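Below you'll find only one chain, the form predicted alone, shown as structure tokens.
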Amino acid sequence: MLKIVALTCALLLVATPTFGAGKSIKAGVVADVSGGAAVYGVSQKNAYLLAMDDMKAGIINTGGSTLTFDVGDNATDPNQAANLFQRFTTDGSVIVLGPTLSAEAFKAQPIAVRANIPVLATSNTAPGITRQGPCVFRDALSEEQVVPATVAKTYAAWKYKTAAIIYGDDNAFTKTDFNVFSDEMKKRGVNIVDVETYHTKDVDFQAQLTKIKAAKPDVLVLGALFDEATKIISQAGTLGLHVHMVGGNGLNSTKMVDAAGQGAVGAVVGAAWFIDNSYSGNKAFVARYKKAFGSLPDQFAAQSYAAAQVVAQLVRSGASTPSAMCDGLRNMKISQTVLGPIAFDGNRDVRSAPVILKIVPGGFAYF
């Protein structure tokens, strides 16, 4: 009899699932895999593909459940982002990750809020992203978190007295850069000698840059995404405008020098991640990413891979529904990711420290 009881207990121990092991859980991802912001979105897609391979290999632990990331391409179109969010709120996804740009987020994320599906934004840096709903979180450092540190460090190093700013006045992210950079510089007594604007998809910036050159600033601030930023930098060099350059998150691409030329070398940008950081698993992540895709990961890949690690941690803890996923994010103490140990504050923004980098051929170095 004792043997039967012991065997029964043993079988119960074996058969009892731990935290919902064996479940199949799906997360929706909205990224700009094509279009003007593809330089960021392709990195994001690659990160989720790598994360799924790493889960199969046991490098990311899901506690026995199967977690998949369904990556949808919104083609740098806010309306398409909204369509994908609509799909992911009705197809069984427990969370939506993305989209790539802040302007897309303001259009699409309210759809998930109304459907009570949590959102984890991995690259939206404009103010107000997480204020859209009680289950909207982000693991991207906002421009309000990064730009002050960027200005403080460049001001200390360059001792500049004057600055000019060029920014896109039809985009939430680039307008944020203008506001935060100008406020931070004015706090230090920097004279903003010229402000120029452009519209998304503009290709000729010579008129604005000619005015900026005439104003003779010590520093040029770029509130720009990749396509416009690379053209501005390239045309500044052609016009002989050689000054210190500093920018926001839009300059965080390892392809900047390839697209903008040597004029991009030395430009400074704040970031949430650095390729050589020593956080647990980061170097191995960089190596696996390079082996899989033939190029080094950038900040956007790291933030997306970190999001995958966070979602996997919650799944491992038993979260298998949208409400459980939201509760898990809200109550998460610390998650060890390639960004370092992260958590969320009371506003659902990530608690993490920025790094200030300078652009070098092929990537970045500490500034």
Contents of the next structure:
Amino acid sequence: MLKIVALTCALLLVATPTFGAGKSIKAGVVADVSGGAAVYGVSQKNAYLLAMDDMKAGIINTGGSTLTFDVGDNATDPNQAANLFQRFTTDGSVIVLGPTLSAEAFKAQPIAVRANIPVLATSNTAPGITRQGPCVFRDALSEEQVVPATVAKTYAAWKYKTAAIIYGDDNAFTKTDFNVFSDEMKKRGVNIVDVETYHTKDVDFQAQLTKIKAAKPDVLVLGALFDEATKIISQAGTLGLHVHMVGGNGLNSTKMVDAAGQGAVGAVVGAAWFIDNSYSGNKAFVARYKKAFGSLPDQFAAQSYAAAQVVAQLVRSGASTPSAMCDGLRNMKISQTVLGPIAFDGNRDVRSAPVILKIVPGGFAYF
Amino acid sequence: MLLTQQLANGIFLGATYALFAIGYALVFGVLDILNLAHAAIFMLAAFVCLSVVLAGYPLAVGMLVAILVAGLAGIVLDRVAFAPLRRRNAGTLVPLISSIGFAIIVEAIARGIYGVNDHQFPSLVRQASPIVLGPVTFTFFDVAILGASIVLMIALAYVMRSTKLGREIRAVADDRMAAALLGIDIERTIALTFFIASALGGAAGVLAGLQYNSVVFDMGGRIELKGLAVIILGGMGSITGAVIGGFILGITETLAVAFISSSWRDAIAFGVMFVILIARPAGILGRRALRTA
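Would you generate the structure of this protein in the form predicted in complex with the partner chain, following the form predicted alone above?
Below is the whole assembly, all chains and molecules, this chain first.
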């Protein structure tokens, strides 16, 4: 009799896909919902809100467990990001997602590492993010993964011989853009005719752009986040600096044309996601996002939604503690997400292919 | 082409600093205190103008309302942060802290209402083509801010030298007790000084917001240190000195980018200021220029 009961229980456990069902699991999210990077952070917050709705509706399967994303706003402030990470390492969160910017990640993620809470970065693209700890993962393609593909494709299309670079010299992300872009271009024999710098929150770029214009580059590389990138593009147009523009993830917002004007049209950016990709669930995700928030999602929304899909997959497979989440991420074979099928390599970086896009009025198109 | 355009860039940038610094210098010249709430009023005016424009009114209406609100905010600033301390002879340091407190409150209110994000004027308002004049390219707003700083400096100099109000302000600046004995209403004169200074700061805020198409709660912080440096360089309390200092700083910054390195922009600009101040510790036009204007 006992054997029959034990066998029945074992069969039930094996048969059910909802091992650990019924649990209430919380994930902390740190995003720049306000501040200079709010244009990215609001997209991220929206994606998590949509993911929670989709879990309730059964579109994302959590195997019967309740998965909640607690979104904290770090207001584009690394110190505030650190404060939120501190909170999420002590309030029962099994994983922390974010923060939005790499500079914030370098300040905040070590807190989760010390507390043995896994981190899934969704938009940090600077080198070294995952090297901060054995359980720091990211589903964002790093600039080191995206920029070489961007340079390869733009070089093939434009055959440029000279380039100028302007970048923020007080920000990890923008400095990475400078390093990777200049290295990749030099490999192809492109002559970097001018390098200019600025500081975060600068508004006047006319002196730098005048110098760049005098250097007559074929291409202008923007190592810049949204606020500075829009002003640089706008002021370049005023000064009559009309050259090909190419940038990193900082240009990756559908609001670029609204803020920078028509000068942003045609600028090229490497990305981890494209709105029209045909991966499973992507079109439905785009439609639901637009219905819920009245605007189309961007890459930041897609990466966050994909992170929610990954965490839901781990919860469905039974992970309900920080260590189980970390093991789950480390051993995850493949996850079908709106970014496409993704997995993590030995360095805990996502394995997926970048897409190269150009800015068009109202959004992006394949370049 | 490079030098001409860079000099123009420097002049336009310097005009922003100068316009901001005129009001700073006026209050210092009269009261011997640094009004660190000037940057908050600069920001407040930009938001007022933006709000009026977004409500559907023409830009000119927005600018007038913003400048008026800034002037009135200056009177409120004086009544709240300076007048009570003046009555108690609180010295110069306490009003300085008081003005910082006022600035923090105004910024917190702006942050509460508008958030911390960068706001832009509607594209229709900014739909002006670049102006190309020979080797120099600029915008309408560049010229507006340059023109405003020159016209306002001349107008202010006229008011100070040739009007009853100007004579009263100078008398108060020179010796408050003697001015009172002559029948000048000290508090009214100081309030009017704050109105003028803050209206000028407000005009600077509106034009800077338009020039860079960026209105954000901490925009005053970007210019505050530069403005302070400009009035020290020009000679504390000197209106003309503030304008000269503004142009020197703007042009130095721009030429530093053009001929040395953009990474050294601020360091070189402030280095040049150190050298000037070593040669003329009281600033280019000395300390008491307002009182002898």
